[in-house]
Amino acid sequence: MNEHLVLTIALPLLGAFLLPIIMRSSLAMGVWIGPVILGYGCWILANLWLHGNEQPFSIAIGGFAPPLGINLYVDAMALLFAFATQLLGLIFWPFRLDQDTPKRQALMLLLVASSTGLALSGDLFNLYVFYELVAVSTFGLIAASSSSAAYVATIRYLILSGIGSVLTLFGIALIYAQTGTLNLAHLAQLAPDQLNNDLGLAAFLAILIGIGVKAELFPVNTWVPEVYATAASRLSAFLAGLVSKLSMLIILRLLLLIFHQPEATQVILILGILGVISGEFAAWRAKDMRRMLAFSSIGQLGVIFIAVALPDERGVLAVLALSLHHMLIKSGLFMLADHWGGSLERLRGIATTSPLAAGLFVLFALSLVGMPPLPGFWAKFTLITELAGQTDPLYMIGLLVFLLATVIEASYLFRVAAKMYQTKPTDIVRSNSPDSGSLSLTTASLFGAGLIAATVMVSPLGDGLQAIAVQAQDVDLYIQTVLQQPLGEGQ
């Protein structure tokens, strides 16, 4: 079943190519080649999880042993950000028939493939190679809403993602001439000796801003906004949920297996302190439901980085279930404000034409805040207690802008949902977007049943979360998998 893996990447891609010239011959067969593909690759994925091995492994795509070669890393964490990409295509494919729906759809192929690879990938070159198809394809994705606004907001986040690639190239450069190699696990090796250094170091935060537009860091984080207002929900849900995680998880594959300077940590967190600051700040003032959440987008984000500056498995603990939480709570978010649409005022009286939705908005918005006993409380407290046990000042203050954030976000969400139940309702006009209606309120009553289940499985889930944490720390055991000798061997 290991081999299989590599096809939850090649079918996604082939499909992306030939789909287009299946829709020509028959339209009923192209609609759902995409659902079984995904579909294919979550059973591959389940059946791993269920009944493999609980060691991570190493494919060496190709035949050349790493650190030569392509190789795929596949140890917990990355094994549960490839079925949440899988999954969460499945849940956001968009179904929708028009003249766009084959462009529409090869797209969303080719950027559940892109993503699945930058879960899996273990060599620099490749995960560069990923990166760039994610953009490739959300570029595609956020104009192919063909309003004027999406094409203002595509050339700005175009333009914003190539600055961002060029760094993270430069970054990639900069190792390769230190060092001769890109594999993660042979650069695990040397960087104690290599790139423990003010090169390093350079390389490290060229890195961490070209990933970072996708990971919605700050400063480099404004496309956000106008992308998430004026794409599809659907796909503003999967970038929010999903490709922003995993634009974190190789930040934090980089913190744990090559740069371990302080100084590193410390600018991840003060670039976290201020990403929560704009952003809470911003959804503060916002009058518009998308764009209240793309800004408590970038705030949650920010208090994510705040979790990946911290030095031990309790921080790994803390990144993985802020952002676990994240993509669900901010999934069901978009999906209802696509049910809803456009400004805040609108919502006034709503629960009374809508009681569902609004009831969904209120559990979304308390696990947010972190009320007991919703997973937003037990991840937020992780998180607390582990700045709280940390002796630098630095922390103490992320600390306190973390607590003044969820005061905010209260705030401003507890006002919404005060609109929602007001006595006396105003016109709702809905979204005119194509995905509007029952299906967006489908979608977020399948995410409000998901909370209410990790609410119950709580315990078990904060355990699972655990190991992962511990492995993915577990640098010796990154290596020995992926190059098969022990640490200080072949060096």
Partner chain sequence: MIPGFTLELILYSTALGLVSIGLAGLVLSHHLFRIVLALVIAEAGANLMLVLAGYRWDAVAPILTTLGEQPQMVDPVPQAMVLTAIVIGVGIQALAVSILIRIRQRYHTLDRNEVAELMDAEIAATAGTARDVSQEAPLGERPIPPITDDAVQVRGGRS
The other form holds:
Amino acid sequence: MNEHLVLTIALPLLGAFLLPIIMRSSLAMGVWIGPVILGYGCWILANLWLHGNEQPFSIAIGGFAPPLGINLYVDAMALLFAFATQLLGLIFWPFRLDQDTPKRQALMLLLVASSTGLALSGDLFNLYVFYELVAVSTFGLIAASSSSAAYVATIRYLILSGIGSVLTLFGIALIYAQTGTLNLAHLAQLAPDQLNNDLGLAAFLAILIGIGVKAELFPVNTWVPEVYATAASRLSAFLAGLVSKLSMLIILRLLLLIFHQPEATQVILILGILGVISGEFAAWRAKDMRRMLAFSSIGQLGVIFIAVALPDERGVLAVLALSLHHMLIKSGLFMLADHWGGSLERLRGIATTSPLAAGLFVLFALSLVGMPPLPGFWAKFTLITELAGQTDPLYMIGLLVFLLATVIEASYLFRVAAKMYQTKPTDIVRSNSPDSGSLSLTTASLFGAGLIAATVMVSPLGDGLQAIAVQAQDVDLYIQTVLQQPLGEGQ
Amino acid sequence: MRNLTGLLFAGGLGFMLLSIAINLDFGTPTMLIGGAIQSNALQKTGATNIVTSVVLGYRGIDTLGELSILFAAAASAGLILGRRHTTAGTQTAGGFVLRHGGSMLFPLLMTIGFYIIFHGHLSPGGGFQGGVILAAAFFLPLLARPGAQLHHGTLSLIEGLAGASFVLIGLIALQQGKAFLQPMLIQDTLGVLLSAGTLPLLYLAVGLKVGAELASLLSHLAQTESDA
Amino acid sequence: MIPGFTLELILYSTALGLVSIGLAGLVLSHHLFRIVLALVIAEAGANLMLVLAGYRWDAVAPILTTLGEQPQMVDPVPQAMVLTAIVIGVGIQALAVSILIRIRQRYHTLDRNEVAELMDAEIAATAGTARDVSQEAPLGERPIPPITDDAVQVRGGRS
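Switching from the form predicted alone: structure of the form predicted in complex with the partner chain?
To see the whole picture, the full complex is given below, headed by that same chain.
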């Protein structure tokens, strides 16, 4: 049963290869392939979640025992993110039918497969391969909206992410030259002796910048506003909601397992703080919805980076809570942006014409700002208590910046909300693509319902996340799970 | 000013990394997993070319990911360039020698390409190298006769089926109770064409896929080149 | 050979030099195609570094020729990884070039700053907002000349 987990990666790839061929002969059958594969993936993962025992396990791909071959490492955190990937892939499935449908859906399947791989893989170079696959399929999907601006946004994103992948590759080469292995568990075993030095730090920084491109890390996030403004909203929601979190997950894993230098966490903390400041101020000045969301996403990922820099399992808990919360909220908000489209000015008085959408916006905004009892409050509360408990003055700065950011966030979100509830409706606002308007509103409502459900179940959720965080933080468990046999004996 | 900072940044970064890299042991790698792979690669995968056994066996899923990347790049390029098919009318056709030389090279290139693919587990070479040669075989007529077109339907059929068969070979192993992408049907003979079980089949899939992918990428680029 | 200039220094400097040249080219070039080429150079440097990680003095290529006692061989893993990395690079470069072709057709320029400006104007026109300072990316360094409303119309309408 456990072995079948690999199907969540293999089947989407198979589907992507075959989709263009099948669609040419039968479109009616082809359109069901993607959703069915992703639904099956959700089913596998949910089954594993419900019926599996609590212990993490590792799957050796190709039957080669881990340090030699590639393995998938499956713990609660990986399962959670893999499930979120398949589910969000299903929710944001590109249904639209036109001549590009086969290619677009194939790329989406590749994107989901590689994102699942990012969540599960336990090998450094394999992570790089999946990361590049995420990048390339994303480029195709952004450019598929085929406006000139989308092409420019894509090429700028491609160049930035190319720099990132060169640096990542370089970091991997340094690590391999030093240790002679790529398996994360094996590296975790060797790291205290071999990577706790300048070379390890340089390799980590190179990989951090590389992976940070997708995690919207401060200096390499210039692509964010352009891409989110030109790509289809459903894709932006997937990228902002999920792909950024998966990159964050990789950084967190590397930090927990391999790189224990205090400088590494300091760099992340500083970059996170800068990201919060730059993102929130830019969001405050933004004049259209998508840009505002893009910049605020940079800000919130900065906050998550601050949480990543925290040392113990409470820090991991904060990362998980903030990530999941942001995943829910940002996906919902992007769907609302799809429903409305256009500049913030056009939202004036919209509450009278579409009260549900305006209500959802207020709900999301309240949770984002951290109004109790919504889940956002608990996520932020965890971070604040944890930051306040640190002695290093840098964390104090982090705390102050975080509080300031919350104030700015509240200011621009409620400015928009106030605009919506003004009595004077000017002209009737129509979405850019009227037929997708109702669909995106339905999707947004789905996320709203999820948020309310999370509010109701906040204490069992908190306990669950706590358990996940404790498990994720256990380096010895990771090493023992993956490296059951000593090197050389084979399977 | 910005140029100067850029230069300083790049140079400084390079120098810093150099000062770190120079401390690495050069020429005497630890070979922690490399050595272990060398000693049991033949018995596990049946390939005498150890790089092949790493590419298709130990790191098989990397290769699958890489094929997917090529597929994604070709599909994206198709999405971007495929809307308007303009034949390259402004280019002058090649002369007699060029055209017929191109036609005569076609069978030779095909032979070499397939030879390299099928012997990838025995000698240097393999699916990627052979695939590139196959792509060149198809692309050569396009260069010699600018009006000629590759049939995109056939190409996408080949690339889809080749990719799918790579995954399917992996899934068959899974279905038989082994691990995904585990090599099968290994015979313990050294240097024989059929010694490596499913590995040559995987490499054939890789070769066809790489060939079809590159050919379609190149023909997309060639067909849009002149209407800029 | 000059003392101090060992083979390893030369090889490592080559790898790092390629990366540095590539990065410098990325920062200095204004033509998008040159930027893509700079990326190719930087990637070559990273690949070379990967190959060097597995190099071994007095060793042969990792291909078995006889059963039993084997001569020393270089590490096969980095070679396999480089094969993967090169193919990935080729895919991305081909994609980049195809995007560049389209940009050239739409905007008739490949200058980095001009293209970025045209894009901003088009985004603003699509969203229905006037072009404003918030469109600067956090660390963007785009010079922004004031653009009048009719310029936005003209440029935005070209899609």
